[in-house]
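Take a look at this single chain, the form predicted on its own, given in structure tokens.
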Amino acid sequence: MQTEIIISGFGGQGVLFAGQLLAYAAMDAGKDVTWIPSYGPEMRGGTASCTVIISDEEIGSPNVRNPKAVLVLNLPSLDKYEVLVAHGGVLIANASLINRAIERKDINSLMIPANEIAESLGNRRLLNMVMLGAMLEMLPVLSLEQIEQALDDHIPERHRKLLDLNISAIRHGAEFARKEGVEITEVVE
């Protein structure tokens, strides 16, 4: 089984962290891991993805042509990468930066105010977070609780006051999922 994700939005909002949780929590689950972030060149305000795969075996390429996941946290990054998801795959979007519908009836979306919240959990950079506990919610490729032991094992030293707050992110985010009745989708391919 492999499972690839996208995420991708503005620099500064924890794109390429939240892409680094995954890739530590899977690796310490025993999986086969890639990681690829990318950014434009201004970083904060700008673009900025990343791609993680996670696999059972060894990952022949890091290339994603479509994702079974994507998590789109503006605008432009849902323009660009709606019409890649899988079929049957899984797209979360931030409503609170996104002001059209997801258009695409072949795919299980969610629509969710991530940064309102974040902010109403005390820290609006709690986003990425809380898009990252509704992906797993629809798409278990990894525990909640498996994400939750990386981030206490992972998290930098100078972040670690963060450690509870990102913890209640990722649950806040699951439950938003679980309370708006989504499908979840099987891992498996």
Contents of the next structure:
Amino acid sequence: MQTEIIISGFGGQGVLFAGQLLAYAAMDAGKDVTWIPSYGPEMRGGTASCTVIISDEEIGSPNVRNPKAVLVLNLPSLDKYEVLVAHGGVLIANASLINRAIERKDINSLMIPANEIAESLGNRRLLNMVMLGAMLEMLPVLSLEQIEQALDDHIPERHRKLLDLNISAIRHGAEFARKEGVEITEVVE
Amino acid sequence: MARELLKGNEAMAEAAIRAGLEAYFGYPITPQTELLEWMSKRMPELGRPFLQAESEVAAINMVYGAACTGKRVMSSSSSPGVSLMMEGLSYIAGTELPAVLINVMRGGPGLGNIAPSQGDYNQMVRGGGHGDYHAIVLAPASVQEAIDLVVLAFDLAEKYRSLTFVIADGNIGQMMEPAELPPMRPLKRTVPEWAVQGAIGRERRVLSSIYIEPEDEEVVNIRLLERWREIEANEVRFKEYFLEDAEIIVIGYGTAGRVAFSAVRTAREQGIPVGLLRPITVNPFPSGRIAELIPQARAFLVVEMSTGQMLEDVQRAVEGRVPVEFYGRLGGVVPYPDEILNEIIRVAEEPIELGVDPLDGWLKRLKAITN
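Same protein, different condition: the form predicted on its own was shown, now please give the form predicted in complex with its partner chain.
Next comes the full complex, and the chain you just saw is listed first.
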């Protein structure tokens, strides 16, 4: 079985890197993984998204219609992907930029003020890591330790000074989800 | 070498470099540009020429000139850029030179768009340029396969003094997957006996695609064809999934092939006796393998991101002995696995008549779901 995750938001919110981090951690865990960005002729401030597929066997289609999990960092992404999350899947929305509730009741969902949490840590650009941490709590496709190790191993050298902050952001995201009492969605191997 | 997370375009570039690429000439175009960008950084680091030409026409003619010296050379582009190169490619073929071209195909015709497509199949497989020639065409479906096939492309090009194309699409170019690069090969030391590198102390050699006397050109054409028939006999490659007891046989290459793989796997879980044949060389085409599968096949289902271009090759191999059905998405639209699964179920459950044009029914079904 495979787990498909879509991360979507504005360009600049770090959606592509969050997906790459997942892909690195999955690779280091010995899994098959495919990361693919949407690559339309986008302008600055336009939407950006990527799909990550993590599997124990050869991955077929790189594109999925109904992903197991979706992280939406802005409202247009929620409008697009809420209807597409697989039944019983996970939807995490950035409450800081989204002024409506998630309507679906057949999925495991969470609204998380990712910008505020990131700002409380001193850098609002950490919001992608906050979102990722929350997802790992709700859908433990990889452990926090695996993600943190991948971050340590693959973070671009120019950003290494931000390593601890990134790890802290992942943990704060996970902790927020835990305190909200979210369900844990089983990962089918 | 350890597995690394690599982007298709960059991985193909690095694979070419490690295969001993000695000069690169190109012109940027989406969704291929990261390939050229990687070359622009790495080739000068290694003291090898990288040149961004003023156009694709110039780039391919630089490849032509450099190939005459016996060096390992290549270019890369995407569909509209490849169209511009067609004249130069025909000259390279006519001069019997090895050269590699990577085409990261996109939606067309015309300027089209930058989304993944397989609409260039006929152009790449059937020639594209003028005159009687064939090119070897390799079609990767993953980042690892893209790496492996780029390396193979150089070896085949030189073994047969042939044009070798690697046809990827925007998906393969843009995706990241764990993959292993080959070790860095030392640059080739030997000079082929036909190469022109200055004739001091030896007899003059001439490389040209001009044969004014038709009888002389005919000899060249015969040589090209004989070489091609040798390639057909020795270089067919494909990958098979669940074919042992398959009664429905799906055929798709590249991205369409791996999307079909998802559908075939799901159909198998539902108990449908279906398998997948994924051509890796679309030229030479695995016609012989398809012919072997006819006795066990109730029907074939061809899947493409084009309008039934490869379908014609499958039909030719099947010779009308069992039905060949078709499913394609066009213009840069990539099918989802459920679309192909529905087609597999349809072919499994509905009687399919022999002798009916599969495009008729497919077009009707396609138009029901498109804008």
